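Have a look below at one chain only, the form predicted on its own, in structure tokens format.
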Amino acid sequence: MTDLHLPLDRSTGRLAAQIAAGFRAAVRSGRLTAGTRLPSSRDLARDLDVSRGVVVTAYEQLTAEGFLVARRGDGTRVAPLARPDEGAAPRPDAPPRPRDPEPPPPYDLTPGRPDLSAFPRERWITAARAALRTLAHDALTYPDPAGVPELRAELAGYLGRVRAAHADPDRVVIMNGVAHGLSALLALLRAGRHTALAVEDPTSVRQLPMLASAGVRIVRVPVDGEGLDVAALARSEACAVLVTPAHQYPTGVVLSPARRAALIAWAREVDGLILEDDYDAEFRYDRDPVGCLQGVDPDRVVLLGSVSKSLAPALRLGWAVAPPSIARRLREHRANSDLGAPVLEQYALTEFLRGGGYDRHLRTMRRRYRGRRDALAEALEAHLPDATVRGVSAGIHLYVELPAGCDEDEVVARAAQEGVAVTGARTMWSAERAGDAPPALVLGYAGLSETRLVKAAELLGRAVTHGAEG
């Protein structure tokens, strides 16, 4: 190909010995990388004005040089051991070359993912082509920023049946998941008189950056044994409130049905905003669901929710259920955004709702979780028989309150020499109540095995015996 850039002096002929000099200098450079596949000798030699046997002579001299290799049906590529020159100079343009990704730790205990390796992938294939078969064609121009009208139905009819949410299609835009909810609705809140935002405490470190960053000001109210609590959220300036009442984060307490209540009432006291974020809400063990808090006043509550634990995070798709007049201003953000969210995940969920295999797989999952859950949290009683292990309910990750004494970073990292990575609690808090908070550890289960999770916990309990003797 002529984007190759192998220049030939065809007055001194040696053209192919020339070809293979402008590869050699390429790999060299770092301009051709290992793996890099290269056009046909037949394509090359049309690009080049040459004879089919001037290209494979070069090839063939390359490759027995070690710079290319050639396999049957995979065609001709630089070889994987072919690097550029430790001196070499890298081209202006080039990208930065990757690191090598550190390898997993063999037992993973980060709170926060799913079990990936459980997505649906044959159920989601017949999904995507069953709705692809009957799309039409007008339905790949640009979408309706508020999301495909046959989702926002779906999505409408399913939170109303399994969340109790007051939900119509008009009221459902489609977001990438609650963090882009979340941005556009504080979008909407800074350019109106919420200038200040209540958040949980403790609450996610990744999601207090992006917050600041909407240029509203954080107020943090603390977290109890029932949840929010109301009392001090009264007391500060804030309008509007981020909350996670089905299964907190990361502390796992349900908001308790007086709390609820004083929520609700907070809010039309003060002409105020809840921002519900319907985390872990799928995922229920030990009780029945608790309904959302849109449901009880859909004109004062905003709905988030994604199928990023439900499904996977790369998907992409999430919804807000907001009072008309906020649905009005999300739709008219998206618009002059970003034109809205890609159509065909759209359709393929829609059909996936449709056809029953979102609720399907939410079943399997549970069971998963809940079997995961049970192993994790028995080790854990039998290996670290001193620490308090809550959040249990629900969700797919467990609060560990770790024995008196411990030094929660020592056992963190003794934890990750004995090859598991845990998180640790400390940081989620304010720094008004960190001091307060007792060590703990923020333990996710939902990737490993039982067996595994067995084995983790038994390492834990030696990380933690060696923290406390430190």
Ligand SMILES: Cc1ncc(COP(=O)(O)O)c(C=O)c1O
Second form
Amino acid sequence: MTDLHLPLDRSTGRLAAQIAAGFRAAVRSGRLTAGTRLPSSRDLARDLDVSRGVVVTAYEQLTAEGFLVARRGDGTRVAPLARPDEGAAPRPDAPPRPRDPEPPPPYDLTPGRPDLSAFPRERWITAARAALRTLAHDALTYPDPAGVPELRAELAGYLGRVRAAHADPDRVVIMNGVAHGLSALLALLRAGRHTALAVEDPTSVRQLPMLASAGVRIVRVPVDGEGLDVAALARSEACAVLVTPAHQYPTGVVLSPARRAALIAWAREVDGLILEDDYDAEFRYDRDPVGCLQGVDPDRVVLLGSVSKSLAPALRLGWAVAPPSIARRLREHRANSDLGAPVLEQYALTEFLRGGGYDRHLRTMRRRYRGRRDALAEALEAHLPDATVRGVSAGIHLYVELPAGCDEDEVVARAAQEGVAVTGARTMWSAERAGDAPPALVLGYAGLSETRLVKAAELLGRAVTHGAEG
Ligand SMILES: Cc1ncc(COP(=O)(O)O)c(C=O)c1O
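I've shown you the form predicted on its own. Could you give me the structure of the form predicted in complex with the named molecule?
Let's see the whole complex now, leading with the same chain.
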């Protein structure tokens, strides 16, 4: 019965338990399927060199647990209900399970992800350990729904220093990322007088379903080379606007100084509210990042940020910096909906910020991303000379307008055949403007080395040439 793989450790005794465990594992992994007839207790005892009583005990145990059925005259079989574990490795002859994930493409340029392999695991462990070691028992109760005070204080200092925000701890509310902050704010807008929200055109598709289901009217406002068209916003019915001033998503333009002033003037004029999505503002490569709008008018602007692009989206840690009345209502919203964010992660981030780990990580990643962006932009120029890279040198993605006449979908499909996953820009535009928007791709470069980005650009060049021909 060597094919049953029932290794026994005779030094520890409990042979019946070991045999039973071996059978359970064989059933769970799918090596033994329902209906399979097992050797008689006598034969198995001989094969394993144990007494027959040991095997009988193991079979009885497994029968009692429902793994085996024993019938007179039919021997002992694997029970029909004994199913392999969901997570078990498939047998070599088993057909692929439909839920098996697709293997990742060799060159994945899907935007929105930082370099996940660079997550500072060791330093995060150190921060988390320090937090856990020093935390009072009482800190493990339900937290302040606005976030633990220590993190709000650290963030207020950091955002003031790095983003020129006007951020005292009372204005800071910890959220599970920008998306969470936005959906909570939309709930407040819906309940108040701001029932129409202006959103940039184009914008992040990931946010569109949330915006669509938020119960507020969405008004799309065009973006041009200077960012959001504030004159068009002023002509709309909206009194609230969601905007990405530091680095427009996806076009990569920066809101010009004149437009920043006009946007603030608009908000004052209509008694409006600006929701500032600061999603990757720490990464500017050609100069220091532009300070956030919230610092200019903290009573009209809510700053939304997170560690999703700076550390990892999986942490689901973000913040809103809001006028005191809105901060209070956001806190209430958390108290009434989910009782606040996980405490240990909040303290780990506090330690990480306090010990300088966050600043150090950002410095490292800025250098690395700058190299990757430059390598990709240069390679695109070489392999796609008729394409145009839009936007400033910043962030973790590039917006590339394809040569006129290219079929965007065709290019995306052909790139996939070459092993390069890219995202077309068309779905990021409103239906009214998508037709006039030049074909374009949004390329996330954060997770690939410079060498691999150069290769990806070469393959993309091939896909575009074929796409244009097709
Ligand atoms: C422009 C933009 N802002 C915000 C988010 C959401 O970020 P978070 O992970 O902080 O919720 C996304 C998600 O991809 C995004 O594209």
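Rigid core: the largest C-alpha set superposing within 1.5 Å between the two forms. All values derive from a computational prediction rather than experimental measurement. Numbering follows the first chain given and starts at 1.
With the core held fixed between these two forms, A416 has its Cα displaced by under 2 Å.
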